[in-house]
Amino acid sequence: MTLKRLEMHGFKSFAKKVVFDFSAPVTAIVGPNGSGKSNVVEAIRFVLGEQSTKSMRSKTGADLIFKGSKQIGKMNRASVAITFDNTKRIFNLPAMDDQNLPLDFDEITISREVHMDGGNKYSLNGNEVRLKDVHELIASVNIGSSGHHIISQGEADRLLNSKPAERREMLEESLGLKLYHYRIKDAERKLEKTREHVREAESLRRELAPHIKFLKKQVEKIEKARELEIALADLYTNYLVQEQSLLARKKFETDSALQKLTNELSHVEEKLKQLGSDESEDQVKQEESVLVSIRNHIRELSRTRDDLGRQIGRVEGMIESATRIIPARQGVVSVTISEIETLISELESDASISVSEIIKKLKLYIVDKKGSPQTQISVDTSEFETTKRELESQIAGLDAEIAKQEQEIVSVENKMAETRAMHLDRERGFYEAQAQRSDIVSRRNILENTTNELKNRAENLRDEYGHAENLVGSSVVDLKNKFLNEQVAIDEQGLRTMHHEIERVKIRLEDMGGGGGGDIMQEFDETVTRDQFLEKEITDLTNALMTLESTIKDLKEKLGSEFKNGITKINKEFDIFFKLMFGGGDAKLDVVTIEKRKKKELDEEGNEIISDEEDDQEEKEQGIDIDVSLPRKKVKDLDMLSGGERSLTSIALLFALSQVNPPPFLVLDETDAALDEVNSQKYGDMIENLAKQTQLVVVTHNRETMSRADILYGVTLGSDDASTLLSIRFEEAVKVAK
């Protein structure tokens, strides 16, 4: 057996998971109306990829999911899985689009899930696949989601009611020719894509043509500039090597001279540091400070001496005054107290340390005499003489001290003269060292300027290398490590002349399009290569077009040939089954030609294409007509057949199809409902004959049909409003069916 199992869960009325085991040639499914028998057939359509919800008696995908009941909740998805026996590897077709389906298994299980949002998921042995893969897979074993192998109630005469073109399609499917249509369609799709690619390639070539022409003119200019580039390369080779050799020599010389001057400058700086640390100036300042101090001291001594002189004068005046007033007593004078007080005041303003004692005595004397009524007192002039002598003695001491200090000034001034002389010598050496340093710094600045000039020339040289690389190629990079021998003389004037020549050639190259020539040549080569590639691609695509057209032609010829042979075989079996069903008569299928108007073709500018041939606007298509002749009647038109006659005719035709190209299984959904007892017997006989060729799944109420089944499945609607699968005996099945 090819069909092994059918599993349903949540599909329509089957809320709980149920499993149908198809292990016999004929399996009958029975049950009362509304129990869900036909849902089993629709589950088979569903899992085989049926897209028409109408054929499964629903409006949307969500209608295929169990809606729920009082006892069972609403479900979110429905799933159906169908399993085939593949031990003989009947499923062996590679999928299209370079994807191989995993078919090397003893069992092939196709699964489909539908969700509340209408989304579907297809799986093959647990691996997710596309709907297209499912269609191509089942087409390889002569089955589909609908067609001759699934005949539902009310569709038994679909072949009879269909238009000729639709009838041809159904017959092609029953003959296993659907795969040719898939391949033809795929080849035509590839053909159209190939034509589109050809148009794109030709369009690109047309776009490239003027650009290639333009680039070719540019290339001609570039080729003329090649000679200049070669000459420039020779100039660069000589110039770059000589310039970098000269720069290297000058840099070495400059760096050596700078190092020497740096050493000299360091020595001079050390000398300046030593000379700059001269302490003689500080010493002179100290000595000048000493002189100032001594002179200040002399001035102080002189002031004191002058004060003492004035005091002596006053004392002498007092002596003279006393002598003049009281000459009676020798050595004694008489003075008034007020005169003594005046003297004391004068002495206090100019008093020295030695006079202070006299003042004290005079004060005591006045205090002693103040109480006397006499207004005059007698004074001993000898005391004034003594005071005078003491003052004169102090003056002599001050004169001696002043003389000593003046000698000290002479000594300090001599020492200062020596210090100044030594300072002048060191200062002279300092200025000489500064002059020497200035000279060194000046020479070093000149060398540093030279170094900067060399750096600028080195920068220019690097830039020149960049220009050279752009203009004559990367080979100039190798020149960076080449230097002339030191014994080889380099003419700087010749170098400048050479550089001017290089600049002149560069300008000429730029005028001729040089400098970017490499990019233009590359673009020209790439564009030409692209054009050649497109030319080759157009050739290859043209060859592919011819191959595809030949393939399509061969497929159509093979399809036509096999269809013609299939019709011959079908007619043979159709006639046999027709005679068996009607007890005589004739029935056959005729291939007819259907002409239909072609769609208008437009060119690129939107104009209608007019063909030279008159019938080019007509496209020919084949269809199928059915001719029948009932025994003992003059009926030849299908429209004149009764309902029972149409049913028997369609059954005869369907059974004939099954005999010519037997599908792995055949599903009959109450196709015997309209048969009387006699015809039911004939129908049962045909069922047994068909079971020898193909596996049958029969949904029926007919007792005769049930009697020919090997396995009976009863479907009933439970108290939970869900379909339930029952295991029943034949007699019970008859009761259930009634």
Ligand code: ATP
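Positions refer to the first chain, counted from 1. What you see is a predicted model; the values in this text were computed from it and never measured. The term rigid core refers to the most C-alpha atoms you can superpose between the two forms while keeping them within 1.5 Å. First, how it differs from the form predicted together with the ligand.
The two forms, fitted on the rigid core, differ between these two forms by 2 Å or more at the CA of K251. The rigid-core alignment places the CA of K132 less than 2 Å apart between these two forms. A movement of the C-alpha atom of Q311 reaching 2 angstroms or beyond is seen between these two forms when the two forms are aligned on their rigid core.
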Second form
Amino acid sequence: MTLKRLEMHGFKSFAKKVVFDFSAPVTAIVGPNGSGKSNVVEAIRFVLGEQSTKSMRSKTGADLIFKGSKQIGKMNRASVAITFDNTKRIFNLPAMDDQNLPLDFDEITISREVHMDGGNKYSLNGNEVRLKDVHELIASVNIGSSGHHIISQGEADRLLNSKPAERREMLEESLGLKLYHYRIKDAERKLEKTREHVREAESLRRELAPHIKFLKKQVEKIEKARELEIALADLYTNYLVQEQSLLARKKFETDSALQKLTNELSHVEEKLKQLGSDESEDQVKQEESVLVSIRNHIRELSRTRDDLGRQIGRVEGMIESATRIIPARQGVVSVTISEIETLISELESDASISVSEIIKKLKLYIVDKKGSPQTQISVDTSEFETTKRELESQIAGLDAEIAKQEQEIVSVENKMAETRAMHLDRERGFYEAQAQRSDIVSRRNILENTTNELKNRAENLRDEYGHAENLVGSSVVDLKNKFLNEQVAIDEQGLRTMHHEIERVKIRLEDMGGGGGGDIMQEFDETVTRDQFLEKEITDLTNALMTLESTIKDLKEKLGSEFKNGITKINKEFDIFFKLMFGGGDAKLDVVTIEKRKKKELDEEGNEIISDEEDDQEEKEQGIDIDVSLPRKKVKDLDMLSGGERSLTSIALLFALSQVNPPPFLVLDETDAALDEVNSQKYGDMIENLAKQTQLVVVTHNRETMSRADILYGVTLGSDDASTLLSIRFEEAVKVAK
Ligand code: ATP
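Right, and the form predicted together with the ligand of this protein, after the form predicted on its own?
Okay, now the whole complex, with that chain kicking things off.
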């Protein structure tokens, strides 16, 4: 037994919870009219996901909830649970990517609740699931919501009344092919969604394209600018290093030269100081005055010498006179010594007397003596000789002194010449030193200018570092320390050329709008990544589309072939059941192709759109015609059959379906209503036969049918206007049914 239980609570007339136990092949539900038997059948439809409230004789979902009676208040929800035996794991859905229902249980209970607001809730073994899950689940065990296995009251000939296309659907369901439809629909939905995604992705790519194009141009510009930046960094590196090295070298050279000049200058200053304090002039003057005094002294000595000479002359005269008187007394005047001494002292007393005066005095003295009588003079000359010798010795002394003094003059004059020569040397040295000093000072000025220039250049270099840092980043600044001591050979001209190149590159960079552009690069990368992502997505989606299309094609092919096979099998059974029911005749189903009226698609202006995509196949569909010929009757048109004949034909077909692909259970609500006694018996036989494969739940007033049931449930409407359930025996059932 597959169908195990049905629980209802608050569903329609079943206010209180009731449980139907279907543990036998045939269960009959009996009861008086209006007691709620059909509500049980509808409860089964409901719990299996029926969406048409109309087929449950209601307008809204709320109509399915017990409305209340005098005794029992109205309820807020209706719930139904149906339990199947799954020990044979009949519920076994083919794995679908989005399905993961827990089915590995011995019992499968599907429940559904409806609330006053019309909201529904579905559960599988207590876990909430989607309606879709319920549909697929029951389709997998060959029961479906369209109801080929649930024949409601008065719907026994539904298959006969239906249009060919509807019949096909019902037959497909009975053949268990509904699942293919779900799969196809699912795949088609996915296909449409995927197409939509492809369209979206393509549209996004189209939108991105001009943006990428724009960004690419920007990026190319930025890359060019970056190349220039790198070139600029290189140039800067070279330039800064070399300029810095050059400046350092020049500074060193200038400082050394300045130091040297300072030393030289201090030497020269020292020299000038020394040469500036010249004492030679004083010395010359002093020496000149020494010369004058020596010369005066010589003159004095000469005068004294002359005096002495004259004295000698006089003494010599006296000696001569004395000598002449004695030998030749003629003309001789006798003069005494004392007289001569008196004369000498007279002459001596007058120091300033000139020689002529002396001669004059002496002549007068002689004249005086000549007038006197000749006097006998006795002359002694030794005294005169002594005096003369003394005088001559004095003169010799004076001559020696004069010679000495003259010697002194020569020595002083030599010294003076020396001093003068020294003075000249000094003067020459002084002027030379002065010239040297001014040369040093002017050279120093030049060097100081150079130092200032170097300072300016060093400041410019610092500024240049700043610019470089701004333009090409801080790495340049590191050079300051890195290359400080590096010796780089470069000349000024080379540096100027480099600086010129730097300025040129800077201008080009400025024209390009400078470096940077990190945001643009990032945006470009992101946009390209996005575009590539979309491109890949389109490829993936296109592959998915192809897979889906081929899946749909496969499913459709399989559906087509299985349907064809199924119809062949059904026809075989249908013919047997038909013959059994009517005691002869023929019945078969024909697969017909019907023109499907294609909905005309209209454009905005109301013109018909002719689509190339849809092929002819989609405008046609398959349908089922029922072809019967009753024994001994020429009637072939279904519409011309009597009510009983229609019922018998329907039952034959219904049973044929159940024979070919037995559903786990079949619910028949008063399908036997129109049968006469003979046919009721045949019906009863068939039910017993059918029950060997399919569990049957029959709602019936038919005694014959009741007699074939294993379990009988009596449904009555209690005094509280709610349906109640009782398990009864056959005899009671006959009574209850009435
Ligand atoms: P018959 O033998 O004539 O076919 P039945 O036993 O099949 O009768 P049902 O049609 O199942 O009877 O039951 C109909 C009864 O259910 C009616 O009396 C109706 O008032 C009652 N009913 C239907 N919906 C509700 C509801 N929402 N609340 C209470 N009672 C309801």
